[in-house]
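First, one chain by itself in structure tokens, the form predicted on its own.
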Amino acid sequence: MPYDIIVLIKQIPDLELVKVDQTTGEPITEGVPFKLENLSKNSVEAAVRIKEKNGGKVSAILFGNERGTQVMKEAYAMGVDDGYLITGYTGNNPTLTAKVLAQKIKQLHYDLVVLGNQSADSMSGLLPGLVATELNVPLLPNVISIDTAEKIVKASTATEKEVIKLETSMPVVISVTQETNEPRFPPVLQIIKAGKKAINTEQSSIKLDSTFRTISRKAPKSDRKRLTFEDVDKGAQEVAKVLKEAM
């Protein structure tokens, strides 16, 4: 049975290339390229696998800025059929993000909405629940496996002590984890083809007065004591001493 699947993806700066201003402590993101966030890759993989098994279509939605076009093309290369880039991103506000995404989702037909259970930059984990609330549909959170039959979704989620089986009817929001799958590496021809596909771009119309605000994003100060030991045995004793004191 074919399904209309929406996958929510996110653009983030390549964190490995972000440096810290030693004077202010603020991260330097100017000129740092954006990439498809890791859990977004798991989300795309999950959505594409459902399409490959059952048929249907995968549409991606990204709320960010104009630099997200490359991120959307990466999702295309992995198997997404069409994409919507909503510009007007003004910061890391999960309430605003959920409202913008839900507004767009409601304009499309969907059976499943798939997204990561958190993101590498904020790691708040709030977005899946907020999106499900805005859409007024069930949420299957932190799933490690997904199975569909007719209009029913069966999923498993893992806690520290056990694996819990979940089941609900569509439409539904599903948040995935890194354990859900191993994202694919698209072949070169798919990457070339993805680069030629059109991206639907629109401006966000939602404005929100929120109590959320960023207090600080400064990197913690790190004053490391550097000692060099030519005598290995003496150095090992010093390291053992420091570790023992820390414990």
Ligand SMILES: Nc1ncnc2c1ncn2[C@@H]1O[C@H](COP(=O)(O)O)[C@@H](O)[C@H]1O
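So that the term is clear: the rigid core is the largest set of C-alpha atoms that superpose within 1.5 Å between two forms. Predicted, not measured: the structure shown is a model, and the values here were computed from it. Residue numbers count along the first chain shown, from 1. What changes on going to the form predicted together with this ligand:
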Second form
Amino acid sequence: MPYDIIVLIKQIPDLELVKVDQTTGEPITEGVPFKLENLSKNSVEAAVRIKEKNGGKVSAILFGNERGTQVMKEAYAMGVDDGYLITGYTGNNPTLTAKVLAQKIKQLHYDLVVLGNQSADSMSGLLPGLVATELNVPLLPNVISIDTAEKIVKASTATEKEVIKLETSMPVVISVTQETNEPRFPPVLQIIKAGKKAINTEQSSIKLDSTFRTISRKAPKSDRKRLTFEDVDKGAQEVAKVLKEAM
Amino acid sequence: MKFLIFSDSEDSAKQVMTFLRGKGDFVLSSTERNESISKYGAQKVLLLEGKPDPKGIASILSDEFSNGGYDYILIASTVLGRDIASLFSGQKSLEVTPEIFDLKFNETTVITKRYGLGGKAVLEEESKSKVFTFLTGISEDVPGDGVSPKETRSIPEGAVKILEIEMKKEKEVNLEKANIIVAVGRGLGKKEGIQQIDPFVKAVKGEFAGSRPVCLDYHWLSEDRQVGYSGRTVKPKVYVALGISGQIQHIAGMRGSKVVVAVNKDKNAPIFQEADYGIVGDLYQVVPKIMSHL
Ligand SMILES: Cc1cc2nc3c(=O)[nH]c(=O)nc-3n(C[C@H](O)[C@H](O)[C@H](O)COP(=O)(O)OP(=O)(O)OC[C@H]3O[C@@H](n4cnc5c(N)ncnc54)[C@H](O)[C@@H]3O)c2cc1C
Ligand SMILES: Nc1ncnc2c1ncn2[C@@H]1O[C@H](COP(=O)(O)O)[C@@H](O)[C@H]1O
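Could I see the form predicted together with this ligand next, after the form predicted on its own?
Complete assembly follows, chain above in first position.
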């Protein structure tokens, strides 16, 4: 049967392009382009696969800022049908993000809400439980596989020590792990089509006080020698020396 | 001060109890059955019995936190722990500081450290948080005096049915004690690569480790050999990274290594920025060359 699926996606700076300011020791994010966050990509892939198998519709919600349109287009190219960009994101505050996302989700009809179990930049891992609580629906956490039959969802979840088989009925919030799937690279035609598709944009109205104050934000120290050999023989000799000393 | 702890990992439980000793009273709650956790100075140990449903556990913690006069709750950042923390904080409308690796107390505030930007930044923050998830390695592990009394609580079942629990097989690997670690990444290309690299690992008396895809996705190595933010933190004398690109989440687990060696065929791979010695080349050609010089 067809499902209404909502996928929650996040925009993050391309972390590989983040350089460190040598005088302040702080990472520089200004000017770094945004991309679709890693686990959000797995979430989109999971949602689109459920749609491809059962029919239905995938809507994506992104709480970000104006620059998030690029990221939404990435999601469109992967197979998302409708996109909602909510602007007003000013930084990592999981409680606020969950409230903003839940408010929008409640305005839409849904059977499944899919999101990442832990995002690649802030890594808080809090959104799944917070969103499920706000919506008052069950959470299937950290899934490695998902199966649907009518209004029932079965999933396998992996903890450090065990694999657990779970079952519940819709509506449900599902958090996916990196191992769930290998996100697709959309074909060029899809990317061009996605570029022309409209995005529903609105400003967030929820305000929330936070007691957080940042004291410092520095890159971890790295004082490696960085001797890189393109001459394999020479490099191998050096490395063998280092290994022999440590053995 | 009084602390409530949840940890389903024995190691994390012991570390956080060592960390809190002398700072106040603490109660440990756990699904872990090992007797040794009761020797770390907890006022009591709450053994949680039943199926590990995060919502059920969150509701037990919620009652205990409200009725037991606690100031703070610390939850181990494990797969189960993170879900419990988010369900707990959702229920109680309390702000969480996630993934901390350091915590200090002021009069009315706390000062915490955690990673931001996937590990590219260390965030030092002040807040009034009462709820934390903490990373493994927050402290050493030193047993305390006496034996904590135990109580049991049963985990209530909720809307999510747990149909089956299958234990993954656990082999003892002691990456923490190895002098030399040879870590392989996706660049290995195939499972048989493990056998091809094995003579090298033996020759240097090292231990195998892997990046997340190698351990969790392809199962070329067992999961307990995964190094990184969501795996193990290691500090060997020499860390040899073969066919690992050097994503920040991997670096987070091996940053403490004394010397880092990297072999990668892409000379722009980020791992070379985090290495002392880098060799640009195909690992299957470079490794035999290194062996010939041993
Ligand atoms: C919340 C979160 C937590 C994470 N936790 C972890 C973690 O704990 N540990 C972890 O490792 N990752 C973790 N990751 C994943 C991480 O982001 C990367 O995806 C992963 O580390 C990449 O693994 P890799 O380097 O093996 O593969 P790739 O990035 O694919 O790199 C393979 C490398 O091999 C090189 N190569 C290919 N063939 C050869 C050859 N023949 N010879 C030499 N070199 C070759 C390539 O040039 C490339 O650089 C986490 C991600 C997230 C979002
Ligand atoms: N600002 C956001 N907008 C939409 N979805 C988000 C946002 N932040 C996080 N998510 C989703 O929640 C997952 C887990 O994020 P986190 O709890 O921050 O680690 C991500 O992988 C996304 O799927």
